[in-house]
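There is one chain below, alone, in structure tokens, taken in the form predicted alone.
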Amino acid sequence: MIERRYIILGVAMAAVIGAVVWVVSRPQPLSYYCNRGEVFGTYYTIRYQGPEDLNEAVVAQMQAVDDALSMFNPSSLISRINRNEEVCINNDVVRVFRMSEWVNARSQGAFDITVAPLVNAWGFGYTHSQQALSHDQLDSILSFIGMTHLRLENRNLIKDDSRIQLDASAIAKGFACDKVAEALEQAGCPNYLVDIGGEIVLKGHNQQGQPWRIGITRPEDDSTCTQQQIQAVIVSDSLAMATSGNYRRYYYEGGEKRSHTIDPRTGYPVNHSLLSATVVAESCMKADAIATACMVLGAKESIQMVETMENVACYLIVAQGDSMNVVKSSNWDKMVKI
């Protein structure tokens, strides 16, 4: 009798145990979320449906890559290798040195961290001034403007003329974009949207159960970013997607519009007519760059360099006259719906 009870106890307390450690196992419900702030001098939307609100996480990766990358701050490792201090690199600078090497081989040289130099001399860096230049200022600046005085030996990045300074702008927004869909990766979210700035990283679906939709935004002349009037629509649930202008950031020097994209192979604001290039790719660096390299060669070069990429596709909107002209890569349609 006694032995009967001892097992019906011990059942019982299976049973019990077994229920725990269903409740414990089971899947928790995901919820969605949305995050926002300002970070690189722009704002930031991130939206996602995880097991908890993962503020803290998000910013963490941002603050990362600004404590990496940005010439802005102080004490980033760029800014440190501008000073010429002795800087042991980490995954992230490697990262993104590694994809600026690539781009700027296959662009011909038209994306270039090396540009900051340049963008300094046309006011469009951290020293804010704004001037013409002569011709021999120039050709003194252009003689250590170029990738190939730049290596990467033990992570450490080597310059072969100490007056070489890192520009990572054009590359960082997109990379900090990717490391935060990282980040949702590894928490358990199936579905987010990450908008840094307008470069975007997304996956899955919204809270409605239907495809992420994102705008291509009209350029036109609006340094105060109040006109937000969309040329497309792209309905997506996987894409990498980054868009350059020149647009916003620009000043006027005795009549004449200055760019603040920089032309690193001649030295001078591009004036041409591609008013903003949009890139979709593998990650939104990559995009990033690419679209950055884009508004440096015009929309004829630009298509001729995309079309030789694989899984990368592109959409201009190029000036003509007083109206906007849509010029596409062959893959452009394949690769995104809109």
Ligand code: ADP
The other form holds:
Amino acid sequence: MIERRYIILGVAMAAVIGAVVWVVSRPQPLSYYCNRGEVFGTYYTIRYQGPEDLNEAVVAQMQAVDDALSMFNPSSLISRINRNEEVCINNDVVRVFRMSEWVNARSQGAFDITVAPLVNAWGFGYTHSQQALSHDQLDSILSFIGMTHLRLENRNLIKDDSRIQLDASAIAKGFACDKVAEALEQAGCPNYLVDIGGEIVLKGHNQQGQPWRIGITRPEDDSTCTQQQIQAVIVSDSLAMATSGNYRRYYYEGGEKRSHTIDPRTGYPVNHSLLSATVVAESCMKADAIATACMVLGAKESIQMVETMENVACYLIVAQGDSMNVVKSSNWDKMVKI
Ligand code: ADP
Ligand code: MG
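Got the form predicted alone; any chance of the form predicted together with ligand ADP too?
After this comes the whole thing, all chains and molecules, with the earlier chain placed first.
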């Protein structure tokens, strides 16, 4: 009888010890983190579920993009290329250059990273001049604008004119989102929302277990970025999206609005009824470059371009009198849940 009691006690103790070992050794649920700050002259908000706070890794990724691609950072690779120094470019610049070539070709030259001298001349670059340019001045600058003046050989970007300068601002933010997302993936984060100045890469769900919700901003003139209203809300568990618009960076000269998007084919800042272009694609750098191309092309040509691209969709907001109209590519509703 006594022996039976001992056996039952032994079994019970083993069960308790087993349960304790199981609870202790079981993988702990990952926590959600949020890192915020400023980068590339804008904000970033990175939310993710991960094994630890990854702020340092996130900031390192964005710094690496700045060190490679910012024309406002005098020691970046792109600034050194602009000064015609001998530079061996890294993988990041190669990836961005290849994508830039592709979007340049598909947009009939509307997106072009050799636009820097025009961006500077119109007062949106790293040199500051905001005076109107004459036709002759523009014509002479246009003679060295265009990606055909540039080629990649091994790790060297070869210019056929030393006056060529590069501006990757229209693709760098999107690329930085991709790089941060890649770092989060590598660190084992199953769920994240990367937002750098409105360019987005997201996957999975939020802390409440719901798909992420993001907004498309209503493009109302707002250079201070304080009055933003939401035009539409997107609910998604997998998305790379970028928005370009002329409602944040512009100035007035003699009553005329000068936007920061320049048509590299004419040399002039664009001035048409397309107020903002939101693009989704397989990568955020692709979406970012295509969104800028749309701002150059205007609504009609943008839709034509996007309809020829696989896995790309766009949502355009167009001014019509005092109101705004939405024009979407035919696959938008299929690719994006609103
Ligand atoms: P945002 O800064 O609003 O996200 P974009 O991604 O469209 O907008 O980037 C705009 C910037 O890209 C401009 O400030 C300028 O530096 C550069 N840029 C202007 N026009 C072009 C163009 N046609 N192709 C490539 N880059 C451009
Ligand atoms: Mg862009």
